[in-house]
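The chain below stands alone and is given as structure tokens, in the form predicted alone.
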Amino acid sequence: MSSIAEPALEFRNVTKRYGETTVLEDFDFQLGAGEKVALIGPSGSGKSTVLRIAMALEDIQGGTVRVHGIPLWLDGVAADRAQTRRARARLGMVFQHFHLFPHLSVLENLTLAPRLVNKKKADEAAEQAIALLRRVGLEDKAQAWPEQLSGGQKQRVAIARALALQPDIMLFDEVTSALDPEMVGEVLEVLRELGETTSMSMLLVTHEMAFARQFADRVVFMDGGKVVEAGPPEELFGNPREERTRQFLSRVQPM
């Protein structure tokens, strides 16, 4: 298979279950090279256990996890750790809490990584922090403390810090959620100008269903761990197929 038909990210059969719960059963979804799509659904349905499973910050029960090509699992079984941690390379993830180090300045949330993990200097390492806190905005925040910012910054420092490691599969999980209605614009912003001026596969898990509609290539809907309906934004939205996908979307946007 050439590269170039790979998927990026691709899940095969999967299930997971917590204790007696199924979160995930036969779970078949693929994230193609270069595609942007947006995991839609009530709560419950999964969407964020998709995401945790790439990261392998998850286990699951059956099935099979692959990152261009590179198994994380096979047929239930865990890859080894160096599969792990090539498969993580290529993967970034920002999470809706932003998980920043208090302890740490903004630029120094940025630089940390790059130099533990792909060992760059100190120097090269701020220098990219720099480039990509101008790109989201945030240059003059260089040396201020997390706790200084508002929780639209903090999310906009967040997406550079994933960025900062050069992944090449971004994973966004309700990245807006705990914000503040006023902030969610320019997280959003940022998502939309990654989304025009990257080549990097794009998963975002959300409930802003204007913005899914706007940015994503592909629309899949879950519900009960499984998808029920996938396609085309303006397809998806404007005439979806499936009865539980009208349901779900007549309560959370005008019809």
The other form holds:
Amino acid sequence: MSSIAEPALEFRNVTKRYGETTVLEDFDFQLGAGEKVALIGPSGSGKSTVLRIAMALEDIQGGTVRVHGIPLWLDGVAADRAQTRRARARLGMVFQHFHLFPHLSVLENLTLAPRLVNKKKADEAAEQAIALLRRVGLEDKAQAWPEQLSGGQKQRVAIARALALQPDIMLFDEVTSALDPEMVGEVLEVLRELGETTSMSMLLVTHEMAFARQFADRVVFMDGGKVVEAGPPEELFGNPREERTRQFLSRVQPM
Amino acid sequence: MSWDWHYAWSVLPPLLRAFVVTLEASLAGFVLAAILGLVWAVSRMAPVRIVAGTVFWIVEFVRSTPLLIQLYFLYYVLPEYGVVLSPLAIGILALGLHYSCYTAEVYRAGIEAVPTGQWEAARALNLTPRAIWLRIVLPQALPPAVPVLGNYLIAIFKETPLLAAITVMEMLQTAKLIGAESFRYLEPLTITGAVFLLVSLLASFAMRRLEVAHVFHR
Ligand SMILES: Nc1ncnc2c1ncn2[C@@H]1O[C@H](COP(=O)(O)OP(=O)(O)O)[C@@H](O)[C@H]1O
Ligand SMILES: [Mg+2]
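Cool, the form predicted alone is there; where's the form predicted in complex with the partner chain?
Full complex below, order starting with the chain above.
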């Protein structure tokens, strides 16, 4: 069933409602294997919801969602728990507010899931964790507590924690929005390095348009729970076809 | 009738032996309340509606009926179903069950104080529900609950005289029997009250120290 051309993520006709509020309606989206996509759009347009559905953190009311061909939802019917776990194992997610585990050291934040989920030995997990911390420039913080870190450091630890399970797809939900401006750069630098040196598929929700432009293979603009326009960054930013895209861009990026 | 030191001295040993029973009942009742309460609190959040609903009503029911009735109920009704336990065991069971419905609330507050982001991050890391509870949620929810649980230990201790109603030889029951034998109630009852006062004060003091230590932890 799986083939090389198979997308990393596939949303087809997805409907998502919270009670009476419809957040996504007939939503279609694909993330190609190895593709880096920036998902942009006004606040409340459903960007986080897309990521949370992919991570199986949300139920949907209709449609199909596949992760590397593994159905999470097939025509509105949820996969069983084992299959959901198998799909989720392909994904890593980084949240706006980090959500580090405050009762665990930085090292334990990184080793917990590999040990429990991937049954890694403690020393093996620690070794890998140190390598990841080195990669995000924080190997000296292995023994620190999360509360001792700055926002930028917390977010870099959160990225390393997600990478520790060796996912094929990374989801980033406004990972710099909660940071003080002087810390945005260090986190974007980690993202840039990841994008350039790995073949992971990445879906990045961001308000950093300049970064999206250089980082992404493709930019997707969504509004009101629908994809309004998608294309290569030069086209979407340089020459948007849709009026709504133009309006949004003129608001977020000063000319 | 004036205070008789000689008599007071002579009734002290049996009263202190009974105090050991009081302590046993308090501690065992508390341990049971602490464990059962956690079971209630976690099951109330079970994804299965029937489990969560059933537990909700058990807790509401037990909390809304007096401990004394529950004591009598277990004491007289359990044997009819072939469950024969010592009065002390029944007392411990009743105290544990009754107070578990209060400790459940304490745990619930602790669990609800753990931000939803912690659950989501744990799920995103593919941890199993069991691992999420044991490794992420409870380690954060339990430490703030400890001082409040301590207050329930003191409350349970002060409730143990109720066990006299089902013939448990704790302090009050012993004091009553001594008084009935010698027709002098003043000394045994005063000593009993004084022991409760002393232990409660000491325990409250210790609890406050624990709370302070908790606040300054890390
Ligand atoms: N738990 C929730 N309950 C009700 N409505 C929600 C919930 N989460 C999100 N929404 C609504 O869904 C819409 C999309 O939210 P979201 O995906 O977070 O948007 P974005 O990430 O693009 O800002 C918003 O209108 C928001 O109010
Ligand atoms: Mg969002």
